[in-house]
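One chain comes next, on its own, written out as structure tokens in the form predicted alone.
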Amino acid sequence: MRRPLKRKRWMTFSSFLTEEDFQLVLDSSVVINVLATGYAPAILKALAVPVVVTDYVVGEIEKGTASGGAESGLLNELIADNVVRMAQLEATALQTFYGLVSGTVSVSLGDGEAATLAFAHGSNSSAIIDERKATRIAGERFGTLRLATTIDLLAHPNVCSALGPGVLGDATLRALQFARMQVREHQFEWVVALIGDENVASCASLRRLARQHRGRSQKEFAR
């Protein structure tokens, strides 16, 4: 295990996830977020709430191990361990998958995501997903769903309670080392300043968001 990071400036970010989240689904990319951070059992019991992946979910980590990664064996210890429940959909969500997976491209979404979305949905659970495509189109089929990312997990009260900012730093720093994980531009200062200002050149999915700042801070002090 690596060292927690020495230094955090301490900021306020405030999840998405409040009381009204009594369930949580998570998709395949935040699986494999939450894997990489090194402290899932931590952090997915620090929520307090049931966690589901569905068994598409399983299935897509499961060929993610085929070449060559960890993360299908660690899952099924989350598994066996009841930190994670498996579903498998059935009836109308089952329908609801169908009608997410069928469509051109730019209205259909992988099997992962469209089982996440769809077992949210039907159990009026909350999906947490990372996927930009698969929040758009949450967003125009399932107007009332809740949704949230893998950064909203990990800014968690109960999770920054729990690991608190130097081990939290490092889970973080981790997830986008080694997982690439998204970041939105409203949640960018927070990581930022959570892994430290020094490490972001080494996290691909953050070059963009780094480039845009780098740019508005020049045009303000060039006012």
Given for the second form:
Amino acid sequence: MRRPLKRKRWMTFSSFLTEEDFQLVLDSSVVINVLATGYAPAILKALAVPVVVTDYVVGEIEKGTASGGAESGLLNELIADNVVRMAQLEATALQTFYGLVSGTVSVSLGDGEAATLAFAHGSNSSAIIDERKATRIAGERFGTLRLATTIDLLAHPNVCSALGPGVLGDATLRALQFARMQVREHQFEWVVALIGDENVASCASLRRLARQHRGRSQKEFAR
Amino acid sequence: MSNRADELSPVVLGERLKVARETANLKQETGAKAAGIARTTLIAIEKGQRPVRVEELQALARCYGVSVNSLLRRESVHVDLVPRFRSLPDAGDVGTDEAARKLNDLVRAEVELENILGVERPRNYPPERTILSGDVRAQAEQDARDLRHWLGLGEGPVQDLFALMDLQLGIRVYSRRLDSKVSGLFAYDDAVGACILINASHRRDRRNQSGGHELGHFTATRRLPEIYRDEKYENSREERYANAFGRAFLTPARAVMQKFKELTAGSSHLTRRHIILLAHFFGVSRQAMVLRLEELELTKKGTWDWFKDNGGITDEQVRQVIGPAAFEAVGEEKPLSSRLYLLAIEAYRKSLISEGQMSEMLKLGRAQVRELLDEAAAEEEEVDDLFKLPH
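Structure of the form predicted together with the partner chain (previous: the form predicted alone):
Up next: the whole complex, starting with the chain shown before.
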């Protein structure tokens, strides 16, 4: 049985998402995680704000499905059920997109990432993106664009209360195991508290952070 | 469309659009219709005489099945191997076209990554041979022996044919799941060199046979692209040469004779067990092994036909002789392209490419890309400073 969340550890991290985030634009790097949770409709509905994916992201998920996996079908169900809205880039957003996919490789982004940022920027929405390079470029080009990650979605108070710690823990563990969801350092303890220490070893994307934390604990213990 | 300093010139972009359309095997009318423009406008765009609008670019990229980023990235390289395969007499079906596009995409990704990282693939190609008049099988046998000698291989079995072609000769070798009829593809381009794609769905012995055949093709008919179907009848001298070369390279006459003598010592008859052990030792199929024994007159002509008429040599018999672990190991292969993956991981690690770009370049889903990156990160953490490379 999953252990209950300890109040203290639960408080170590809070979602970046606030009331200011009135519309969320999800990148492929996030969609893949949310679908892997097995609770995508519940999570996205609990957010209680419109959730958008660009047609480029839908296309990328479709292409990924060609190499095995059922993600595209699941995403299309979410769109058909109006849990997620599919949007196309127009006018200004299209020009922004063009700027993000052009230039040398080190300053350009893949179509889905660029479309996510361009649409979010053009519609004053928040971009939910786990990708490091896209996050860096977004910070450099659009200082005011609100950015958050998959973990911010999962740690949103509405999602936490709608799912409860048991289901949320399962959902998070599935995203880690099946989609190898990326976790940032400041999110690590919250994730471990949620999935349980015993499950960390089964999540390849947590290995590096787990090792760093172990090293830090050993040093503190030695003092 | 705006004209920033880092943007491509209309001529370069027009050329890229043309290559993308031809690779997708689409007519100008189709592209023009998708972009909502006249065919003459598309011709002008492809020639660089009229800049493409962003909406048109978006529509064309979608129609051609490529990303806008791959068309606009400065370092992006445009390889046009696909039209060469289409010109072959036996090309044209969906499976071969898809395989040709896969090879084209993989080569393009590898060359772009080399450019991004500033590395070069060393080529160590032996001089090309020509097929002369006379017995092609005898020529192939001689050429295979010469190549083995040139590579310093001696007479033993080839441990890993694909690593040898990739790392020792510098041929671009990939394996991906392809239509079951296609065993392998070969292409050569002055700029990118020799490229081979092998069907990863086939068992190891069949993959080796395809690899050996393509190595023969590389040796004597390097400039000609080829789609190899191993079940097809040998209808040309080139085909016969490449098959004979593959056999001679993988199962060198002297080594086969020696091993045959050792294994059959004390036996009165050639049995299935002998065939299975020999085939496993040389990494070739049971059929290829028996036919080689026939060719070397170590057994009577028609031996393979006899086995076929009498129940064949089954997978179950192989499992019993070589053991279940060894049997499983020769099964279907995970799609591989080791050097391409190494380059992509390095470019990602240096924050030169994003996850989306990596997924598009390698034609892998996000979960597979993350698997590669996690494996690389795990290996990196284990590396001690002692192993730091000097460059």
